[in-house]
Amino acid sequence: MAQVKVKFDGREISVEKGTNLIEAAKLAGIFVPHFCYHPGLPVVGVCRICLCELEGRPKLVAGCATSVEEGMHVITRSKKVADARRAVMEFLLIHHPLDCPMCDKGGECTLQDYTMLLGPSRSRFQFEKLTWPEEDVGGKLVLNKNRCILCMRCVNLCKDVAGLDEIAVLNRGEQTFIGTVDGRMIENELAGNIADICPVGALTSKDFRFKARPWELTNVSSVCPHCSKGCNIVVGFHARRNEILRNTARTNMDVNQWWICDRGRGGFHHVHDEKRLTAPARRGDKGYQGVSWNEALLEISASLRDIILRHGARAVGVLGSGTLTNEEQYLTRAVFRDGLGITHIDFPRRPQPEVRYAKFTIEGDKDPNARGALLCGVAPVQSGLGVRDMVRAAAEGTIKALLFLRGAPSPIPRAGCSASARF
């Protein structure tokens, strides 16, 4: 698109024509505060905290709803702008409760930050504040209307991204509040994003409520492993407790934009499941007993070598997984097929119904890397058996050893297989 030259507080930059003032100001290294504006949602211009002054114009304009024009001079730090923003903050804080110490949004709350930066130091409101009880609104969310500033981000996310009218602005005047339509629960699987983009603690995540403060977490960039979309996420890890406490969306315009689904958002709980196997164990007369990894790997390799020498490579089967990385898929093929000559190598497919929303799709494959497995050669060759045939052959005793690399189909054979290992 065509470029135009504009000034922000005297600093001239070139920017694409049609860019709004908030985004253009970022290019000039200037921050324009905003509540209702989000680059992935429609512009509604309801919060008015992004008011800016344009040289030569008598009235302030909303930065989110105003596009740059050639020769425009935008002023963001004048007394006129500061007074307007302070007035907006005073109105937003009239009914807002002073519960920052117990609010889950504390530490990453936009209203809290702007109050310190722009707002009045004390309230002039001397009447009784409006109060509402907390509500479970579904979608892994709890609604606290007392904290809501009516920015409409939640409404626009459900309507524009999910394509569903599940949450709306209800009533008028001082009694206006955010609520679910007809009292129904939020059912779309993108609702967890609301907790991320809510600028206050009005809609918070049930998973993360009262678990920790944001500044206690170490945020690690990662990729969601719960479908083939490959959404970019941020894993919130509590180092002192050695525990994952939340997954949030990480922006990637080529994959998931600003969003993730609720399956990926809550997909970390298996890591701390009490039933999860975290160390090798050997089955003996007195049940399962723990062994070291070195001991387990040596015993497994010796058992495999013995079976291959006595019965041949066709007596061994390897069940890979679509959850492994490309490097692990390559090693699966290189070690077992290329190195040991095993032809029975395959992995179980895990299709699921595809879920299409207006601007987001949950893919129809539970595995994050089924394609990588196939491209790396994790598939039967030279009359090798597939997953079901391997399981059947193991149960019948034709296959003497069956290895599971992260997961396995059900049921797992218990008889006829002289050696088995799961990683």
The other form holds:
Amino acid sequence: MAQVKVKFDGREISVEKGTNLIEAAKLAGIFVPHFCYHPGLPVVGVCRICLCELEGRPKLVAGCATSVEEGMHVITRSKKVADARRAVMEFLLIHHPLDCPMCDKGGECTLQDYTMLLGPSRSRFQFEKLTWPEEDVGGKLVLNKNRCILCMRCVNLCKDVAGLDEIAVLNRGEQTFIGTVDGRMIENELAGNIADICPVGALTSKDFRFKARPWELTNVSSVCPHCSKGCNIVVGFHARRNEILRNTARTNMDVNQWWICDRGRGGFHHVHDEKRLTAPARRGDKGYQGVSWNEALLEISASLRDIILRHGARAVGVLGSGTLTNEEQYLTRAVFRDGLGITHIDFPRRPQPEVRYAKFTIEGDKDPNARGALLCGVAPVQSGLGVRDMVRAAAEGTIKALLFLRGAPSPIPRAGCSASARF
Amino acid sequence: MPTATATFEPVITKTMHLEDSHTLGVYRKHGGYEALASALEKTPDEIIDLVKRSGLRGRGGAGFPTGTKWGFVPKGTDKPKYMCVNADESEPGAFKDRLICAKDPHQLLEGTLIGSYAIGASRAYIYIRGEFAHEARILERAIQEAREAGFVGKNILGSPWSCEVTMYVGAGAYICGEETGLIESLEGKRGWPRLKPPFPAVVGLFGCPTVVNNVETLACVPHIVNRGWEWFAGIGPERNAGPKLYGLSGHVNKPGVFELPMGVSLRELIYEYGEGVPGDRPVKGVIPGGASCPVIRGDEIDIQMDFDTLTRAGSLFGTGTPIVMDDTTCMVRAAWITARFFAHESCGQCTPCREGCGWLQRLLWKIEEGRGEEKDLDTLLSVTDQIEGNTICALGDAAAWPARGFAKKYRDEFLLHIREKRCPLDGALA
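Same protein, the form predicted in complex with the partner chain this time rather than the form predicted alone?
Whole complex next, starting from this chain.
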């Protein structure tokens, strides 16, 4: 697309035509504050904090809603601009409860940041503030209207990305509020993103609320393992407690843009689940008994050797997994197929219905590395059995040992199968 | 009769005193729909040119030249074009469009049709204020009559041009009188003004080129077609031409709608047409053109009522509907009433107006109640500065201007409230 030359505070840059002033200013190394503008949402121009001056124009313009034009000179550092932005900050704070110490957004709140950056430190508003009760708006979110600055990001996320009008602006004037339609709950599975993009503590995540302060978290870039989409995420890890506390979206325009689904957002709880198998255990007559790794590995290898010697490699089945990494897939093949000559080797598929939203799809393929498994050769060879046949053969007793590499079918087949191990 | 207006012969209100003036029969008997017939013999461009030359400026408050607005509609687009009639007259003090809708709806329809023809629209919407239930019924009947007589619908008067007129009743929000708020409301959405540009002439109703015109503006159009642009331009001062409906209210002996040329003096309007102030009390102040216009003092009423003169005087002509206040009026209370209206009607979309209007209202009430401090007056003026020019639509300005106007013009009275810790007029003259 055509490039145009524009100046920001005297600094000339060349940008693509049609870029808005906020994005263009970024390229010039100039920060234009914004609450309602989000690159992934429609421009609404309601917060007015991004007001900029254009040389030769008497009125300030909204940076989000103004596109660059050839020869434009944008002024972001005049007194006029500073006054207007300070005015907006003062207005936004007149009914704001200023409850940062007990607000979950504290530390990653745009309103807090801009107050430090632009705002007046004292308010001239000396009247009773409007207050609202806190409200449950769905499985994942809590709404505190007192803190809301009516930027509409939540409304536009539901409307534009999810394609659902589950949350709306109601009433008017200073009584305007964000609410759900007829008090219904927000049920779409992208709603968790609202907590990410809410610039204040109005809509916070029930899951993360009051667990920790954001500055206590070590943020680790990662990829969500829960479906074949591979959304980019940031794992919020509390190092002192050795605990993962949240997953948030990480922008990747080629994969998930700015969003993740709520399954991925909550998809870390199994890590700290008390039922999670974290050490070897042996199932005996009295249920599971803990054993050491050494003991477990010795016993498994001894039984495997015994079964292969007595019944041959076709008496062993290996169930891999489409969630393992390429390295793990390679090892699966190298150890069991190439090393032990096992032919019953496969991995289970766990498809679920795909969920399509207007601009985001939750993939139905829940085995993110199925292709890696196939390419690495985690597949039946020489008329080896597939997953279902293996389990049946184990139940019938033809297969004496089953190895599960990630999770096991429930209940684990027992009859006739003398040994099964899962890792 | 005063000299300036002695020779003026009313045109818009000419037949309104007649019985059944709202019916097609009476309208046609007095030359109704002849302008439409002669307009259809001209090309749309000729009509736009005619209106441009007449100098007709929008009667809804902003005074934008109507012909120029029509000229902004792009030609050679395959999108449909729309004409929207703004009958959402909700400015406190204004009641002139309502009169046209009730007493001469066909005049409005004829103007609407000529305007639609000029911009190439084959559908016109009349957006009427929810509270105008009576007027809406009359308009609905008028549209039906016009349709039956072949003025609305397919192949109007045997020409190849067809135009449908639909009435839409609003739900009574001030903001739906803002042209893009009106368009949103017509689309069935929340009446929130749109970001501009793009302007409605390019991207308007349903994303198509749209013209939004005030009722009175369109009511002038048939007369311009009938009598020529020279006639229209010859009435009133330069660049502020034409006949005008002045809606006079407040402390006057004879409130009402008066059709006079643009540029009539405010004093003449109050004392000749309004027959003075009850009890011959002095005029303390006048809001010249509806609640959003800054007040002018009683000693400033020797002023020409037109767009440019009032703007130069630091006020606004607005809809040309003065509200007169005598010396019993508390100006702080008047300011508060105005501020309360705008706080109630602010759509809540953008920050400065949503938060600022409520703040103004609180400050004014505090002063009126006698709890004010001198710094509140400074805060008040500063809040109006912080709203003005920073909002999406003009409602922010419309709320800031009157509050500032009152506080500046009657600073002494504000300070008296603060010093005496009460409203000095409370009960004094009641």
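Heads up, when I say rigid core I mean the largest set of C-alphas that superpose within 1.5 Å between the two forms. What you see is a predicted model, and the numbers here were worked out from it, not measured in a lab. Numbering follows the first chain given and starts at 1.
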Given a core-based superposition, decide whether the C-alpha of Arg282 shifts by 2 Å or more between the two forms. yes
Superpose on the rigid core, then tell me if the C-alpha of Ile300 is displaced by 2 angstroms or more between the two forms. yes
